[in-house]
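Form predicted alone, single chain, as structure tokens, below.
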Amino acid sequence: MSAESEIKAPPAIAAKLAKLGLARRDDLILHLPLRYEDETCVTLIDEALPGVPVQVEAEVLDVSVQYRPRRQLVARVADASGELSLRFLNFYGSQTKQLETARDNARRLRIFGEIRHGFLGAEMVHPRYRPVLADEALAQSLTPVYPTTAGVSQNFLRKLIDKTLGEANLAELLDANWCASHALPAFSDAVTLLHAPPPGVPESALQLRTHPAWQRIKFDELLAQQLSLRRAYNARRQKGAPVLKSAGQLAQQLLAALPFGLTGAQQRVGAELAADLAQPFPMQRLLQGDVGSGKTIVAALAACQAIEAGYQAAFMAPTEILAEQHYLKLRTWLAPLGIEVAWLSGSLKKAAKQAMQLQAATTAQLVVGTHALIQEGVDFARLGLAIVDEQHRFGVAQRLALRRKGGNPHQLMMSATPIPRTLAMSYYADLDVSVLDELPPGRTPIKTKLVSDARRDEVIAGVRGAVATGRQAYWVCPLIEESEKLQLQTALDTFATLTEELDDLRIGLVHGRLKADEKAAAMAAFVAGEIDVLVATTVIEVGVDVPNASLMVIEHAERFGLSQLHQLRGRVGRGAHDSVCVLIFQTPLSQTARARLKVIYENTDGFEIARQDLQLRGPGEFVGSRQSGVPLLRYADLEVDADLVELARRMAEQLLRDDPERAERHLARWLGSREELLKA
């Protein structure tokens, strides 16, 4: 960062500004108001509407410190229309003196706040005020209210930003004619207006961020994000990677041995991956697919290509249960083809772990595991392909660690949490994205039922009925033990209750605090049909595949996110039997919980659920731990501003191709040194 661009401030103030992300002049210019206060006019006390912030101008009649019901400072003021009390529950002695001085010298105050009418008449609680001279001019623009932190006052920020605006370089970095054709004002006009809007600007357009000035700022922010991600993408393509060309014999042998054929979507995505792996630069592809769309077999085919080309593949999953499920499935498919499949997890005993580490470093062709794959001491002989399942569960650093284990292998990231198109375009612009948008034949539709907690007995009877027909059931709870705060039904309590009420059935229990071998034993017993009802926490959320399980009961469904509910529901409907997902909820429901349950009840398409979830929650949680690599957008709203995302994407490609120097300046203005964060 150049000395010119730094904010000039004492170290203590600079440290506080840094908490707000303000280190450069450009940061200050782009630190935009949360809202505005209108001090451009004065309202008479008797004409002020309750609950509406107004500015009044009045003389101080009386000042006193009162002690009922607690110590407080009260000043009585009046204008030509009426009287008003100013009440301060927390105050300094200097405030008392200031108000008394105004009273004694007949000085007028300009007071800003909301008037409310109570038992003691009209009053403002903790208003902002200042003494003014007779006929002192009113503000010529709306007063900005900025995001701030302790020790940085609004007044200080206003003065600092105003000074910076007068000195900073607000040069236009985009073509003026292009901006005009898309109804985007000049950058300097946009920031100047947003920091100090003239009185005629509709406040609703400022508040809702629909004003053209806001549109320009949101576009510029999205453009900076797109430029940075596209540059990261281009930079990766300059790096060398193993060329994984093969005749495809292993893949053909695997397909011939499978009891099912590939869907059209699996064939299409498989071809995309095969083409990527044969390139001399690293594949960086995100494979999206709804629950049950068959991502694992596509990944297995990619692994076959890497192995046939003489390289290893690694497959990392976020939980031990999921990783072991993948290991068992992949070993079943690949071991008959002569492929050596190794298993590595943190729970292995020391001797077993060392043996597996040796295998990974020498003869293993596919290594499946959890975070254990990226620990010290784990080395790969010749890693050509790194596969990360449920990639949003891993942080950027963890995904990078796996990539570094092999120098620069190709990377395939998979997610069963579908990402809305707008979000994918914005946050995953540095990745190639493939979508499995077709479910394999034979997947039975799942009926979803919403049931109040008061009807729990009916649900238990339904479980008994399902088991009587030879099926199995899951019963999922959100917590392991009782929380005094939330008072949720827990896995341990539910296990005890169901064991008592369904004493003729075999009830199992699995949760995150069990030892790995205990979890594995419970899951193996359920898969083998030795357990009728599996009580579980969300450790069974992804990847678990038991075709005979046809009933899913989710306790306290109102406490789960939509993607979790959709994932859990996808654990059933995996065989030929009619399947049901029962969502038990507690009343009363909040408006948000009601909206979530309505979405999951009415939709089975994961992409539609994801789109509506984005509307309900915003992008933050969707991006998951990706946010440790990509700063969340401050101003743009991906749902509302979808057209701007598309426009920014096209402009980013054009600038990088035709005017990289201008692209560089735009990135410097918006991101400064933070661009490095995006390259993970």
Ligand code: ADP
Second form
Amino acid sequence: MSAESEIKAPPAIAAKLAKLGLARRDDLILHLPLRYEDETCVTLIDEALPGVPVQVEAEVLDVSVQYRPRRQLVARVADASGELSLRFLNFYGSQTKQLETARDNARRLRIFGEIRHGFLGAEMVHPRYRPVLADEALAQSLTPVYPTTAGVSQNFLRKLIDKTLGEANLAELLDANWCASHALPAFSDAVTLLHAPPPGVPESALQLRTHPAWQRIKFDELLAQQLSLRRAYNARRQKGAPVLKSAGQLAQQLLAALPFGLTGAQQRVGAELAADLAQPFPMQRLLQGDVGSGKTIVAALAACQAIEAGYQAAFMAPTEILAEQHYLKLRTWLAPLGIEVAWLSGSLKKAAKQAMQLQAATTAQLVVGTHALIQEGVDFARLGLAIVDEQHRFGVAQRLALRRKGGNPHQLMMSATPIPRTLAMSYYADLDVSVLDELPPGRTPIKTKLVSDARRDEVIAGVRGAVATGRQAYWVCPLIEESEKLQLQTALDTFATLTEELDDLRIGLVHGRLKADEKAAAMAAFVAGEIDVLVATTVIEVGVDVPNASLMVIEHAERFGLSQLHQLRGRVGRGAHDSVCVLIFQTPLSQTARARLKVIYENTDGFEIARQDLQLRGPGEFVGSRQSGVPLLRYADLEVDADLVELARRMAEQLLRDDPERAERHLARWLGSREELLKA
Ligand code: ADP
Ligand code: MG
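Based on the form predicted alone presented above, generate the structure block for the form predicted together with adenosine-5'-diphosphate (ADP).
So here's everything in the complex, that chain up top.
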């Protein structure tokens, strides 16, 4: 870091500032207030409204330490209009002295806080105060309140930032005309105003962050994010990748053997992938499609292209159950075409694993598995395409590892967690995005029922009814996120209860603590129809496909996330049968729980559910381990600021194309050392 960009502070303080992410002058400039206090005027004690923070100026009449009801420091102060008690429950001896000195020298105090009217008249508890000179001027601007940490006082931070504002480089990096035409003020004006708003700036616009100065900051922040992601994307494109050209014979054979034709969306996305794979740089594509939209076959067709071109494809899924299901399905599809499909999972015995690793390294054409695919010892001979299913379940590091396995393969990432458009544009700006926005025909819509726990008997009867007509059911246990042990116990309890309640039916159980082969055996029995009701934890949440299952019961539905409920519900309605999802909830429901269940009850479109979920809960859940990018968005709100996201995206493209040097400067201002976070 160059000397003039560094913050000048004693080492102990510098360390504390670093904890706040404040290492450079630019960081201080962009460390914006949480809120403001108005010290630009003085209010008379008698005129202060209760509950509203005010500044009063008063003389100290009397200072005492009282012991009832507990030890506290009390100062009586007065102005021309009335008297006020200041109470401090935690105080230092020095504070008592300071107040006494003010009393003895008739120094006035400026006191900031909320007045309330207690038993003994007007009082303020723990107000902020300081002695002032007789003619000391009032603040000219609102007083900023910054996020801070122990050992760095507001006052210190204020002074430091104020000084830095005078010294730092606040140069404009955007075109002034462009800014004007989008009602965005200059950067220097924006930060100056936000750190020290002059009187007259409407406080609500500051608080709600709707003021143009805030808009400018949010835009700049989003622009930095877009620039960073786009730059990473471009950098990866500079690297060569195998050109996977083929005549499409394998794909045609696969299609001819399928019992169904592709939907329009599948054809469109298939063509996008085919074109990407034939390029000499790596595909970086996210395939989004709601549960049941048919992503697997699209991925299989892409794999065919890679294989026909003489390369290998890898297909990684987040759970054993799902990976194995993919393996079985892909083998059914591809083995008849003469393709060698291999299976690699962490649960394989050592010898079998080594054999599989060898196969992956040599003859296998498609390798399906869990994250075992990316572990030591797996070396693909000629990996051309890496497919990651349910990609949000994987960490950044795991996805990177697969990318590094062998050359520089094309990458296809798939996700059934629909991500609202603005979020996708923001977090996945370094990926191309394809969307399967059409479900295969012939699906009967799933009926969703909300049932209170008191009516459990009816649900049990419903399960019996479904099984009587030859269908199967899932019964999802209550989610206990805090404790794996409790979660296991709940699953065992639920299994025991249901076995009793439905003693004429065949009940199975899968949960996360089972060994992989036990899980697989339970799933296989369910697929084969040897189990009527499968009691399960959320291990079945992603991807599992058993078309004969037409009833999904979820206990304590109010504990699940919306996307989780949507995923779980998507496990039924996969065949031609009428399907029902019963959400059992525990009364009484909180207001948010009610609102969330209403969303899932009223909507079947995953994108709409995701949008409403985002409104209810914020972006965290959607982006999973992408959250490493979250620290970047301190100010912008993807839902509220959707327009700015779009604007920033366009500006990022333009800057990178026309003025990369300016793009760099913008990134440096915003990210400094933080940029590494976004490289993944
Ligand atoms: P997801 O997108 O959730 O991964 P899958 O790939 O598991 O969906 O597909 C769900 C089910 O729909 C599977 O049984 C699959 O074989 C079937 N399927 C996929 N595409 C079609 C289609 N075009 N017509 C009919 N069924 C299809
Ligand atoms: Mg899937």
